[in-house]
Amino acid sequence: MSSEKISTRSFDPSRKIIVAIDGPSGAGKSTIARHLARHFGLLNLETGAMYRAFALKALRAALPLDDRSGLERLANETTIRLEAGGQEPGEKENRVLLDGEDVTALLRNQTVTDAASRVSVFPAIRSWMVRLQQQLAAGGGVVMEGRDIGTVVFPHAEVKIFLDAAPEVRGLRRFDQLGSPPAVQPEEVIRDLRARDERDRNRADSPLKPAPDAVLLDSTHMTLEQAVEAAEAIVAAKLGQPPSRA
């Protein structure tokens, strides 16, 4: 990201702040992380996209998603890189490069999303991803969202937010994102989301849970605009800045 595109409200870069946003699927982490990055002049690094990219590679290789050894071998042959998106329309998301190929447009497929949840349960895969994520954000100045950023990847992040909402609400939000006409019914999306919650919250390695010092933000009864405002106020308070929607 060029210096010309950095927000005029950005703080002293020597502070190298890290904003960690964790939460379950469909909670709105990506949307809020993109807004916070633009508003506070930070880079937005979406770690979930990294897991989806690896899952895409496993699917392409027709590798069973419960083949731990096979997945570990595949990880050793995989490079994943994120390029920060710009601030112009159509440039908001990171570009995700899988072995040099831009696979960004392929990662919101439900099959890929479900596969990402399955491959992420293996400790060796998570350890590999954590190392990559720590390298990407080593210099600070980032918003990083995922499921274990505040607990495992960056436990000393200056700002930690755990974003949540009722499963039914998150499921309907995800259903609305699928476009029209959707290939599944809302009940199926909610059921799949509950299954993913179960895997994420109960896996042995890095289970989904709030960090002890995270600020809990439940958006069940909030509009997207209200949730964004609340997250912005949390970061502004940590930075000692008055919240601003300018």
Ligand code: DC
Given for the second form:
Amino acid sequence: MSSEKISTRSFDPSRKIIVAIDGPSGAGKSTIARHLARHFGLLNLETGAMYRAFALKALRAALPLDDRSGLERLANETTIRLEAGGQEPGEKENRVLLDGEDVTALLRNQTVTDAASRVSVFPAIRSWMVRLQQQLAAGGGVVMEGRDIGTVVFPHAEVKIFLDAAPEVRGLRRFDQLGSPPAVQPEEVIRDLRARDERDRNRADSPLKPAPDAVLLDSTHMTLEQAVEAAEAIVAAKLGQPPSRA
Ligand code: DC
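Moving on from the form predicted on its own, kindly provide the form predicted in complex with 2'-deoxycytidine-5'-monophosphate as a structure.
Entire complex below, previous chain first.
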């Protein structure tokens, strides 16, 4: 659980705000966070990637994903670094270093996705991650997305958005993002997503839920572009800026 210094790119120090975006899988968090970061000149930090990196390590170690003390021991000998992605088109992803190895490209498959939801239920794993995330954003000027950013990591964030959408809509968005031809049916994607939702929303420690002062944004009946616009308007209103879109 090394908390060595985390490197981030430089950003405009005059913008110190923290924008917390929470919500379930497929709600559009990443797209929206990326846009807000670019638009408002903030760092974009995707915390799910950190849980995914640790899950990858547990899978590689062939550790049962319900072995709490084994996972805690493993965490004690693990270093995870998250580097903010660039704000230019084509530079969109965060980079994740697991014990110095760039594992960014290995984190999006279904096995790691499922494992990340399982290892993230354990309080010791969560408090390690929360500490790292608080260090990462200590200077402000970030959009941070996850499940517990507005409730636990930054309960005093200036802007909190809780993004949601019906599970079927989120599942179909995920399905559309799969390569073609997809190896699974849409129903399977929706079923997996519901199972993850269930775990993320019902775990004892820091369950996924809106902070009391979060603005709720339900994109069930919106295109992602409309959701992006709505999120931008929420942040602009908090910053006291007029809406910028034509
Ligand atoms: O956002 P994501 O799909 O990459 O997240 C993967 C898993 O990590 C998710 O199922 C729950 C967990 N997670 C979490 O518990 N807290 C966060 N702040 C981010 C992710």
